[in-house]
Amino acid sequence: MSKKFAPIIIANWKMNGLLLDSMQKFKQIRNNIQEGLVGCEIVICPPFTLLRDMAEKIPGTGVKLGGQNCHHEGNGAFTGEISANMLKDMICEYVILGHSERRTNLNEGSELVNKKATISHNEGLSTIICVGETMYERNNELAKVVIREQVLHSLPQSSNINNTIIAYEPVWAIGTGETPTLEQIEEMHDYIEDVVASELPKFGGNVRVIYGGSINSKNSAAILNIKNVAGLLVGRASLDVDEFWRIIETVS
């Protein structure tokens, strides 16, 4: 199902890089691409505290930029946070959501996935919504239990195909080094998809799912080939323009 589209590469910076550093490695990329052909859709999600440049620079060079997380309101006296429509005035086009960091270092729910699913619809953002066990639910034969809550309970009513794309991140896998092997992310990325066919029937049996958790170029060609592999979400190893390239390369 899933190759029914191009394939998406995102890098999630996470709460990494200073201004200069940052423009410059963006430079890489936008002199990169403009040297060659790019055979897939690429997201940039960066820290909040670059969005501003970057939506300055980034017009015209082929890339999108993503927001690492929003507020589950639109706006009001919640300091710290940022909402889906600032993340709008910045140009971006995709928001991630459930990231297992958020989920297991902050608590947070599917419930308020879903609403901050629902808000960001609402401005027109597309969701990256992140599903994965940890170990030892994959251990004790929980992962699929907890996957299919999660899709079920995350994806709120105004889900569709169009604006949601599921990222499969086992926990265990991100940021150890460790990845699943090519038979687990197939079975994993297949029982999304019969999740969302058969209980989600709006999706009409279609559904972007892509991978994530220790990513790098060694694996991602393998990973990238898998069938039902719609493309990747890029941690660690989009820090580093070149290694990110290379993974880019794989599928161009």
Given for the second form:
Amino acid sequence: MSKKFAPIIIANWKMNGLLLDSMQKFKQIRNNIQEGLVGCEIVICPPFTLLRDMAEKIPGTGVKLGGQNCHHEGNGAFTGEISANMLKDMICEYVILGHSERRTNLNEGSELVNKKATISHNEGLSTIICVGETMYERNNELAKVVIREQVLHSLPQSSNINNTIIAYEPVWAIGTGETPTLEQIEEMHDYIEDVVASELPKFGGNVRVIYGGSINSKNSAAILNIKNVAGLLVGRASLDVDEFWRIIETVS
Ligand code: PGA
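Now that the form predicted on its own has been shown, please provide the structure of the form predicted together with 2-phosphoglycolic acid.
The next block holds the full complex; its first chain is the one shown before.
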């Protein structure tokens, strides 16, 4: 099915990977790219510690780099934090913000995500803003209320079709092996598109909504085939290069 944008496949390595092993994986991905035809945009979001080495090897591969988070201030006395311009310095083009693991474990709310997205946009980074409901919220007919609140409060004024992707990641699907039905994914992507079209005029009725949560090579083709799924955010399956490559081949 033809879509408005080439699909984007984003690997979220989370807090996984030491230098030698990760660079080996990255080399394998680069080799695969050289050998095959790639029909999608590929973004890898490794831990911060790997960015520098990967940045050195990335030019010419077609792969793009992303951070998994950034701070909402530009620089200063924020021990342990990473700024958007540091990501830019490591030739990152993307940053994941508002991942449910941060919303839940670190209490990050949509207002904070909004500030992080603003500074990321100012630095020229594209933001991948994650939204998603818990199973409790879904079972209590609250999923759309929660998603609407997260979309409208997390996306800053600076957001537009060129610098923002929304990742729909149901919290209950992340790392569990469970996924929503294809109909449930389509319905929620439709809903997110409607919210953006009616309340965020800067998008001009266009928005890229990608799906994340227990993606693997067995379910990726069917999910990518849904008319309004613009790409995939892949966690665990992206740590296994062969499996990740089978997902990439879904669109090649
Ligand atoms: P998962 O993670 O693919 O391991 O479910 C997805 C994510 O958290 O982005």
